[in-house]
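What follows is one chain in structure tokens, specifically the form predicted on its own.
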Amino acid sequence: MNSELCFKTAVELTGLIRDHTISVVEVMAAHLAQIERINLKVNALCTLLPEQALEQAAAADERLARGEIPGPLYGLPIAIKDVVETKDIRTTFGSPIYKDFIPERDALVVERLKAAGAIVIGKTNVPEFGAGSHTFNPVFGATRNPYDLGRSCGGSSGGGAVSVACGMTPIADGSDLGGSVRNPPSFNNVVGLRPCPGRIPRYPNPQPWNTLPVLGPMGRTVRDVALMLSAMAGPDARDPLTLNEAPRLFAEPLDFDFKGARIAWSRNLGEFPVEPAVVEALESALPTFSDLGCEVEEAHPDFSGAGEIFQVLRAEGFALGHAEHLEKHRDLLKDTVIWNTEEGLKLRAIDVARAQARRAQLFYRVHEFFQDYDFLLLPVSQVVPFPIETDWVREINGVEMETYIDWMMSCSLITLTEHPAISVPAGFTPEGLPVGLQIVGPFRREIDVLRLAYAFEQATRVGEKRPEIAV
């Protein structure tokens, strides 16, 4: 029962909380027996509140029953990615410079959350410093995959998407420079959805300006993402780049008829490698798009030099964010962080402005792309799901991977973009891996990429199918 009960949709829950057939308090406890049967085999989660968690279900039940009007996501347990602050919960950015950190503000998105009736129960495990798609770190190790224990779970919103796959949370918030959203959901058969900059405001950030880092929901299905979307999207005067648009759209069914969209398939963006099982499962899922009406036919922007734009500006990010850490705290840090920190301490002003430039150009470019194409699809990562003993990626199809972040530009480049695009379950390889879509949309359409993935999901079923070990 208790099962059965972890992997109801996030909607689900919330309507039968809403309608008293169920209280907080049992989801509660379903959820954390789930947690108590699963997590010592995945380690999704790095720091768990299970008393605290209960109080505020038992709390939350009285205020329902007081008849208070219950927010978007009343009564669903929800753990935050471990590089996100939260008031009185031990926040280590999976570093050991930071393991007995504990901040005394929730972050913007935290509060949020809250405010739509969500309640913490923990932490989900990242990367050090989020740094990587590959989760783990000196502090709490590694999270494994649930269909495969002895493979990579993805990153950086590794922890977050194993709990969702695993029923261990229903949604989970995660945050994407070069596809810490999309690559775990790819690799743990969820939904996760990198929207525009803007979309979802950030503070405390201390670089508002750099528009690659947004943060991003994931979930068992499309309507569970976009739920989440509705109660973390809408303005905040303390984000210089958020859209002022209502979020209320995204709560609204997602149901819309394709027929004649105009789609565009590229295997790699004519940039990258792709192992084989990746192209074969995500070619045999192409057909449900022509079932749906659209009319598809391979093509792609142009992304010449995107990869090295990306460096670049990764790179000056890693520089303002990380050199202090390295100065003061050189032996703590893993060596790709001082790789990339020191990447961007190399940087000279006119790097940083040349890359600017050529992001520009790219941009108008992906813009007129989508005025002959309403979508582009492509995979979410170029690999399945490696060893867990493998820390990065160093070659594909015999290409050699020259940084620790090269085999992800499937993602990076769309990143450069600032296009909204959304991880979908698509297929499994022979061995049960999951394969995930990467559904891009026009600038600032996120709902656009809801519907479409939303028709794909509902016509596919691929993310039904759940981990052996979780259910």
Given for the second form:
Protein chains: 2
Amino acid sequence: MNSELCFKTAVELTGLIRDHTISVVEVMAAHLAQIERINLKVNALCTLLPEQALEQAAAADERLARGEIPGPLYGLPIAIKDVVETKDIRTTFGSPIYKDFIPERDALVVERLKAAGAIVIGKTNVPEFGAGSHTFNPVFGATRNPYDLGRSCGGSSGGGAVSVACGMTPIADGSDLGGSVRNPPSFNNVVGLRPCPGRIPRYPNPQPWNTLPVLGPMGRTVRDVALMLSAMAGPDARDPLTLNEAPRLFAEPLDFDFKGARIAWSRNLGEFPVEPAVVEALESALPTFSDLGCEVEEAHPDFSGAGEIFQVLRAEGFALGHAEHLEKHRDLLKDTVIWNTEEGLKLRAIDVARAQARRAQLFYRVHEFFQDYDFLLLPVSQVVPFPIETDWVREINGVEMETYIDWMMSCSLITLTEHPAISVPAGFTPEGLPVGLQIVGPFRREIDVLRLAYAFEQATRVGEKRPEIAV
Amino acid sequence: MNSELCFKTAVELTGLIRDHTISVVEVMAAHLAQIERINLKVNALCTLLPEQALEQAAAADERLARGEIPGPLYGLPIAIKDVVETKDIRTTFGSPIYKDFIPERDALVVERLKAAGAIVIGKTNVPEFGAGSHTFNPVFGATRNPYDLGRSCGGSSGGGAVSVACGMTPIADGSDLGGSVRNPPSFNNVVGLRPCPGRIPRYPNPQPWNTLPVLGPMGRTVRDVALMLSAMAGPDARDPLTLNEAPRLFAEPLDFDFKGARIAWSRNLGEFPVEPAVVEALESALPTFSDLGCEVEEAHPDFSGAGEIFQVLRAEGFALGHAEHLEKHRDLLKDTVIWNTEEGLKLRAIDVARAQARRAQLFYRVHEFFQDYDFLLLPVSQVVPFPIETDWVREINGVEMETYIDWMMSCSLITLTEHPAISVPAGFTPEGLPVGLQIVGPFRREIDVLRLAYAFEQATRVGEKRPEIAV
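Form predicted on its own done; form predicted in complex with another copy of the chain now:
Complete assembly follows, chain above in first position.
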């Protein structure tokens, strides 16, 4: 049956293609069938080019037969997040302002994914301009959580996470400013990595010195995420933050002995409320780390004041990104984007500079913390997937959320530290909703994060449970 | 004679010390004698600790005798720029506000220089808060140009450049935002390198995400500068911009065959006036590159609008750095610092974000330019060393300068590009004033810049001429 092929990992699929055991066309046809069967229910893929995809799959089979050396993602169907520009494929950013926008070129990351052999079959749905961790917009509507169609799939990389969760694509690209490549994996029982700034170069980019937004890979397994990272990462001189290391390491086996690793667990960084169902699911998973030989204790760096720093820096980016939209198309913007942009336009330069200075102190405190601990564990999301009609989470455990992003501090505070962080499936609520664990590793050490997440995944196998509607 | 020892290179001196041919105490005594003989004339070293220096030299000899493996700068006297914090040694920033400030710890770069074996003998003079490329302040007065005591030595790393030029220290640390490690070498016939942001990590640093200011080495030869860089560079996780490459490469021989290298020469980047004496000296030096087998043609990237971008980003940094000084000690600040800080305080966040967005376009244009050329040559300074009484250059070739930093656009515009740039001795005016050539290399390729500067230095030997007062 076709859907079986769709739940093979990217590592398996590329191996089968490379061995000529299956053809790229077979892989593509299976995924297109799965999309036809599932996508109407979840609305994860907002733009789809099936004929073109099959043509490219056939061409890939021909090139392979002629002896082309396949790249690491050869023959895998992929759909690109709709905030990332794709040549000749509509890119809406989830906004009616861009509902008919067709870019003339691919973003660098799309070029790289194509060069690695992936075949772009369409786009994945996003919140309007990627704002807020809940995927809905006036162009395509909402993407639904496949574990409960009445609930949110998170965001902003929601379409991608659901596509992967449902076997409609084996991998998906994401991006993350305040948690966008961590929260949707958590809500949909898949894996997502936020790398360090500069690991995956971005071009073109109007804000290349802004270290909050990054690109990141998603997949159903940690190895698939690492494989995808190996194709996305690596230096490019058009990104001033680019890191020079070659990304080969990420394609290698992730086995590692974590005996004696010092692990800190924090349910809230001392800063935010978390729903009991999230804490319970994660605390049930913690003994796995002891079983792996790690020393686990409750601890966290001092994050006081970090919420305000994040709000200032986020608002500055919104001001640059949306001042013109606000001026010309205010009526076409959602309230939260208007609010965030107006907050940014109120800021003085010194406010931002002072926020960065306070962030420097936080960065130093986190550095000190990582002298004593190898990893920091915490919830990916402060809440379980919420009803899809909710535009943003208004309260947690009776604590009122003042802004549309307050309920995502579990991710956004980590963003400020520039440390790599992964969301890995860790358990389910009694109602069957997925709960992800966030593993934060040492500065620039994505590989450590991937290895620990892999060890955890192998021990728990939580990520192997698929949504019933998709199997 | 002692001063002969003082004009040996750092490479030679460390070799002689390592071979036990001379002792560290001999080296130290020779330099202290040179300082006693010369410093009163030029006022380059503003704080001096001769007894402590001799004690540390004796201790270094003892450790060497006991078998300590000497670091790359072992036994070299060094004085630290007075804007860099030194443990237990007064650090004034050239400001009366800090005239009695004694830091409790060394900046990371000082730790590294000490760990490499250098012995800190005092501090080098700077403009007030390092502002402006002319070294004078109300605490210590002005540093004089050893080639003409009535003229400026440039700045802000002026004390360090003069100390090196006069053989008072073999090497000196500098820092550079708008040209501070390039202009003083140019005015004093020595070598100074502005590396890429992150090459030399900075800690502590209130603005670790600000990519304009960097640290850099100065010396009398390109190899000495490269040797010093090998001790200053290398990763440190406390700097979020840190580059991961090991700095060993910089300590290796710099010989390289530049046959066929594509070199662009620009006298003004199309943007600023340059005094004829500067252009004449540099154009006389250009045939050297043809002799080395390079292809030289006139060309430059499009820098239009870059001056304004630089002013905005510089002012933002001043606002953060000096808002509090302005509030509490306005009467103790020089006019240019007050002006620059007030300019920064007027800025909105969106002004800075838009300047960065325009800078991104410049960065991309320069990237394109470096697809066609391997190096860009231009003047380090738009003027020759000017009378020491001038607070800042008011006009060049009849063109009025609007601000105190307009006459340094030849350096500050290069800062925006993040490309490495070196100032290397290239010639003299008919009056005997030094003129430096600026060599800009590919992004992150300090080694290429050092190698070309070394080839040029070997071919021209301009840098071997020392100021008469010092020999």
